[in-house]
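First comes one chain, alone, set out as structure tokens in the form predicted alone.
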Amino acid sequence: MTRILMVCLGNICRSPLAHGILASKLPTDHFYVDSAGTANYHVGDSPDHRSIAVAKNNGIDISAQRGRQFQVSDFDTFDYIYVMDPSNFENVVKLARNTNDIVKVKLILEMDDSITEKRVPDPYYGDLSDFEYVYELLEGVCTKISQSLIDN
């Protein structure tokens, strides 16, 4: 089983959307997708209501997800760790024990060469349109990731 982890700051906006989108594109008998945050602000919380709404409007239910903090053991559990921005990347890599841990960590938007900005913007302080924009970014890159994973 291939295991993929999506990581953002609080695990209530971007990574739950990426988690839900990618999971919807992969067969559950061969792939497991989860999400986490680098901070512990929202451990145990549901995703932001706007993330839930945007996902639902696109046929994906993320309402059962719960926030959790990234742990060093995630390097052992997951094959791929996709982070939403350079700050998340730095925070995750700081916890790495060796180069094997580091090579698992990628900025998610690096997986799409057509996107020049490699930072998924944090929509938390924005409005619903900011969440919709993040959804569209993640939808495109998760399609590329899923195709790559399935083809391997």
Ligand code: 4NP
Given for the second form:
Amino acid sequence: MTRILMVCLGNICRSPLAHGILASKLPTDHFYVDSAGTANYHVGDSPDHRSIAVAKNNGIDISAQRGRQFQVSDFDTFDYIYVMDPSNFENVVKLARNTNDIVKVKLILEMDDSITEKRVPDPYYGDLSDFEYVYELLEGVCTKISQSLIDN
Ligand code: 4NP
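Coords for the form predicted in complex with ligand 4NP, given the form predicted alone:
Once more the chain from above appears, this time first in line as the rest of the complex follows.
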């Protein structure tokens, strides 16, 4: 089983979308996908209603996800940890115990050479179009990630 964790700040906007999109592209018998936030603001919460709506418009149901905070044991549980922006990267790497932990952490958009943008912008204070933009970015990169995981 290969385990992949998507991480953002609150675990209600970006990482739930990344989680739902990647999970939709991978067979569940060989891959486990989850998400977490570096902050504890939204532990136990459903994803933001705008993330739920944008996912639903694209045929993906993320409404059953619940927010949780990233924990040090996630470095043991997961093979790949994809963060949405450099600030998430810093927050996760701060918790790393060794280089083995650090090498698991990647800025998600660096997995797609065709995207020049390096951060998935936080849409929390934006409107639905910001969530749609986040969805498009994540859809593109999750296609690349799923292809490389399945090929390996
Ligand atoms: P996310 O967005 O990191 O993509 O889930 C945010 C959600 C909530 C907050 C910040 C960012 N907040 O400050 O509550």
